[in-house]
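Have a look below at one chain only, the form predicted on its own, in structure tokens format.
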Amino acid sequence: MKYIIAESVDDVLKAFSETEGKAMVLAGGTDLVLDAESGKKPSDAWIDIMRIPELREIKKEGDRIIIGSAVTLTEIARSELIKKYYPSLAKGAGTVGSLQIRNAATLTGNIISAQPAADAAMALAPLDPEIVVVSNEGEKILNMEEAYAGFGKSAIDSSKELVKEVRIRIPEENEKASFIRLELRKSLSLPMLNAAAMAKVENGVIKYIRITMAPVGVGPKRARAAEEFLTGKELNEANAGEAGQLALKDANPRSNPLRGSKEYREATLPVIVERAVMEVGAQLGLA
């Protein structure tokens, strides 16, 4: 195994063509490196990423918040530009794991790992996320629903493609986000159910409402009937109810015998929308 120590974005691309497909790109390694001691994930190299200071920041430009591909979980649920903008995230990339595992594991990898129900991948879901992807072919932006694959497959190739960054806009006064978890116990698991949402409201309308849920599909999957239904609406209990009920429209949760069947979770998971939807109005002062 050979280890290649990049100390830039174009020592990475430099990497990829002197492998020749063969290496995959490594930040923290929670998910890389037992996916390679188990042969999901065989590579002749690993480009190690965590020494590129671009792509170590956390910082806003213009109107948007830039997180680099190597920036810890644990960076982003302390950083204090994030808990500003959006709590949501934080505590999102605060709940993965434990402190271990959040001090090596990075955004980035959550997303390329693909797993449903990671939970800083589904508090950034709603948040309309730009994720810059550059290769040797040059530089595309994928957004959340492209960026998955298939169950547990990410659309992002690492053996040739480097994920530079996470893109988000700064929310406006009358915009908040959520991200609510239901677990089992305090346990490094994933949870059995975990669901998002940011909305814009003014005058106690929604004006329009993105709301993720997982694992009930491919990565983060949007409850697009219950967004349907709330966008025009008041932001009330009421309504916020039925569209958890609409949420199931778009669920397709399995039975997993750790974290619950598929029967409990379709009756929990209008719950979780629900509160998912009632706690972005409680940050605006309706609930």
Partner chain sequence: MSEILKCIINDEEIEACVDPEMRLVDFIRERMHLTGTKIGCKKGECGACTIIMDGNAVNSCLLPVMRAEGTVIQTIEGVEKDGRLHVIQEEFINKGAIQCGFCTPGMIMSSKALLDKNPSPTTDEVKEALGGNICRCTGYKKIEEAVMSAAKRLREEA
Second form
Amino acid sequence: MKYIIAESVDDVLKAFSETEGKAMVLAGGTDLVLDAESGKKPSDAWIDIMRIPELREIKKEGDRIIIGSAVTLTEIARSELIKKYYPSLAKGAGTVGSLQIRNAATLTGNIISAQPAADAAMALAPLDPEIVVVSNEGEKILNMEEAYAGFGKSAIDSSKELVKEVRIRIPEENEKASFIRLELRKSLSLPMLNAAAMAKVENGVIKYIRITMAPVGVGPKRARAAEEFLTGKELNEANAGEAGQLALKDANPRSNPLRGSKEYREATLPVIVERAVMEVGAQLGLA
Amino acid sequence: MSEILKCIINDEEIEACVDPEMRLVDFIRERMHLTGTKIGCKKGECGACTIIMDGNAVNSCLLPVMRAEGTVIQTIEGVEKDGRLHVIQEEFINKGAIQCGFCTPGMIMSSKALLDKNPSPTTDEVKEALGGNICRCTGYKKIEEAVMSAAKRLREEA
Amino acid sequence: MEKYVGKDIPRNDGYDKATGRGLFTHDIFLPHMLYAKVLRSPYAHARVVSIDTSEAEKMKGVRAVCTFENTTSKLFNTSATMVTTNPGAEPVRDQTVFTGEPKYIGDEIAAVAADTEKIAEEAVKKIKVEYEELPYVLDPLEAIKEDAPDVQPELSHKKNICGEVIEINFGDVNKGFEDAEVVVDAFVKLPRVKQAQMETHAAVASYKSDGTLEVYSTTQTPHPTKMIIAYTFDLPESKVHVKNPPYVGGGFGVRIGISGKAEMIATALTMRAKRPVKFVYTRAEDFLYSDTRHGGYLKGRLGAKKDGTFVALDTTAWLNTGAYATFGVELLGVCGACGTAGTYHVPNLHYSGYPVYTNQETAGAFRGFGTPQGTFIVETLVDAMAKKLDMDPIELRKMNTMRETDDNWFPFSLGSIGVNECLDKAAAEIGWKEKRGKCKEGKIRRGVGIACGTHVSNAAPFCVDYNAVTLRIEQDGSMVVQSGIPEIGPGSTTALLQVTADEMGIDFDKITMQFGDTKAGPFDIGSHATRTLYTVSQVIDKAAKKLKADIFDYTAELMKMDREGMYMEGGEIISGDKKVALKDLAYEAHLRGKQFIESDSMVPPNSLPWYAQAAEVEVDMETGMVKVLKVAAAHDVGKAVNPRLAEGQIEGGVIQGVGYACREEMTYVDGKGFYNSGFHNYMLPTADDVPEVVSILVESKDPKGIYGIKGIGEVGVCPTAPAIVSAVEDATGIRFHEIPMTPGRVLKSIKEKEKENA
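If the one shown is the form predicted on its own, what is the structure of the form predicted together with its partner chain?
Below is the entire complex, every chain and molecule, led by the chain shown above.
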């Protein structure tokens, strides 16, 4: 095994060509190291991207916030910029694993490991992010749904593609996002369920809302029926409750021996979706 | 294939030939013979292997050894200076924060990483800093008390 | 006047542990050492039809391969019970180092020792085994049915019962129920939970062809472990040396005897390879292939007079001991003795305890050793009785708890009983009067609950329990205490030196203890049964009296001092207006060919530690989430030698109890085995998820232990779960008869109750 410490995006692209698809991009490494040991992700080389200066930044560019793919979850959770515009993302990023894990792991890694209930990716999902992927073929932009290929399976091929950054739009005054986690334990555990929402509300009426939930399918799943129902309606407890029930239409949770049976998840999904919607309202001073 | 690793561990410059598949914790324990850093799970689930790397608490069991390249690392062995225990170590002893002692090095490293950056942590910040360090003996109460008490002493001595 | 006893002396191993300098078994690396890995059964019950190790043996770096075919098949028991069963009774010996008939998923078939862990792991994968699957049984109530598959047919006198059914009878239980005016019944289901001590099981064994064996290990009981190894491998006990290095990363009962099977597997391999072998359990192996707490079922019936006086109690336990006995028999005894029959004065008692074999991971000792299970059924019944009689649960308890004058079935005098004081103090701290039974409405509801009980301070006279110490004055007047007792975390070796310092009149910092080593002294049963401080302090007291007498006699003669009224204080021997420093005396004695040394051993008496814990909870009625807000834990410790260390025992126990009540559970998936392979899928509490714990030390000064000491180690966990269940009932009106109260279980019951009410 070879260990390549990349110092620029070009270094990574060069390493992709030289290793002919037999290398893997290594960011935080908190998942990859375990996967490699269990034989799940064999490779001849690791390309360490954590020293690439341009990937290590969180910055404001025009109406966008850019989060480099080598930014750690702790850096996101503590970023003044993120806390100002998207406290829910800071919360989600600050919930993954433990502080030690967040000090190494990245938001992009949380997306690429493709665990449906990954808290940081989940908090990001309703913000409609642009995931910027570069390879020797050029640059492409994926939306959240396009990034997931299946359960635990990413659409991004880390042997030839590098996520450079994640871009999110700076919200307007009346746009807020939320993240709710139903958990057995705060640290060192995946949630039983999580839900996130982002909405724009004008005069108490929802202009648009995006609601995501997990683990109820592949990746963060959109609650389309609930979103449709809420659009154009007042943000209040009754409507949020109704939306919670409608969320079940887009959800197909499985039973887990630890983190809740299908029945339990179906019984509580409406509650946490309702709470995610109401939390948006609370941030807007409506509830 | 092996790589050359250069880093600083406990103020000492290290240069070693390593297998990149090796985990940092194994390098620390088996090559550096710094066995104070413990292995409780080797999956990043318990914090017993916590070290401070470039100022941050990390699980040394989850890091490939080459991640240490060019970094400054502190392990539990580097916390006592010139034969004097660090205030955090003293408070762990004084406040009854130690029982079996297996989680203690990791707990102290997590606490130190916190207090190095944040000398006046709230209880919630202490809980967050220790959330990834499992202790099965103490119930955590006396560990939190030790960290708060060490913070107070450090502020007074500063 | 005590100078050290009763004081918060910082632990004397604090430096070693706070600096990482102290060694644990994981930290032992011997020259020329090999690493072991184990091949385990993928089936709950099977027969090995063939095994082929040739490919593994051919691998470069592989130095030994042991299987059930080339390793001793002598039957043993991994628990210390194997060598501590009372005369006249036979211990259950039901397992071998490796087996050709695996009885649970994970049973050991073979092991490899190789130059590196990686090679050993690869080699294990190259061992080819052909299995024939056999029928298996997983549930204890299923296992005792006549048509159930047999787990240990040769060793079971009754269908799948290991050892014997434990029976306790006191008074006449049938007559008692005839006299009863009110009767309540309950049936409860309790989970298996895991000790999850931080250092996984480990052993480094080194055998030399001259017939000597040295074993570093994580055992809580070096001497019994030495005896089990010597017996199994046919070695003279004098040639087997077992030691902790000297620290052990927790235990909570899981290694009273052999640590999982680490010592046995490392020994088998070192005897074959003739090189040191290190075997460290992975966290998954530790979770899945070593003793858990016993789970299972208990049923009970309690009869009382209308005024609340208890007249009859009948309980039965069917606990799942897994594929091998380990502590199955003894634990069912303690469940009955302390858990069900100990707390209350009930004139008519009956208890039956069934230790049931199943094709699962073994269950054995875990802090509380049967008492938490017994306490759970009894406290469930007492709360039900309070409800039926419309009495305050605390008043009902206080009028029925054991009094010093009550006749009872314990084979020793009761000693001091501080349980009612514990009940009052825990209730006051939680705010019982203001909070209990108040109208509960809304999405988030709060409630308070309470539970109480007792335990023991060692295992005598129920099983062999004795220990020995050697006390020695060095030539400079400093002192060495030697004992085989280990230090697994509580700080016993600090508290014992506090006792020694006061007994001797020598300063604490002049005394050192050698411990956790079979060469540190003669037989010592080890650290279990809440005994270490209680029993070893007594034998130290006994030996110290003799040691002082020897010193005083010698001083009187050499220094021409009056022997009458002579005493020692601060390292000085004083008589009248004359005094001599022990430092000087010891050296003068040395110059005359004399060192002061005294050894003694004893069988300890027994004392009952009492406790009551009150809990406050918050329940989210929409998600079923139970959050424990606070636990007030009042414990009658007799006398706290080191209050801070005593609190540490209580706090740690309480948090394990919170996990037991709300989150922790080993979940079995048929065909795959237990699901919980690590901390990420076993929900023990983390630092950011624990409630406030207030420990309250009640000192009833027991007449038997010196200074009034009772045990403390295990009891913190015993009443926590029933106290929390009681609090949840107060909050929601629902009594849970199954724990842990996971959100799934809680929400299901809330919905069912809503349906009933609708």
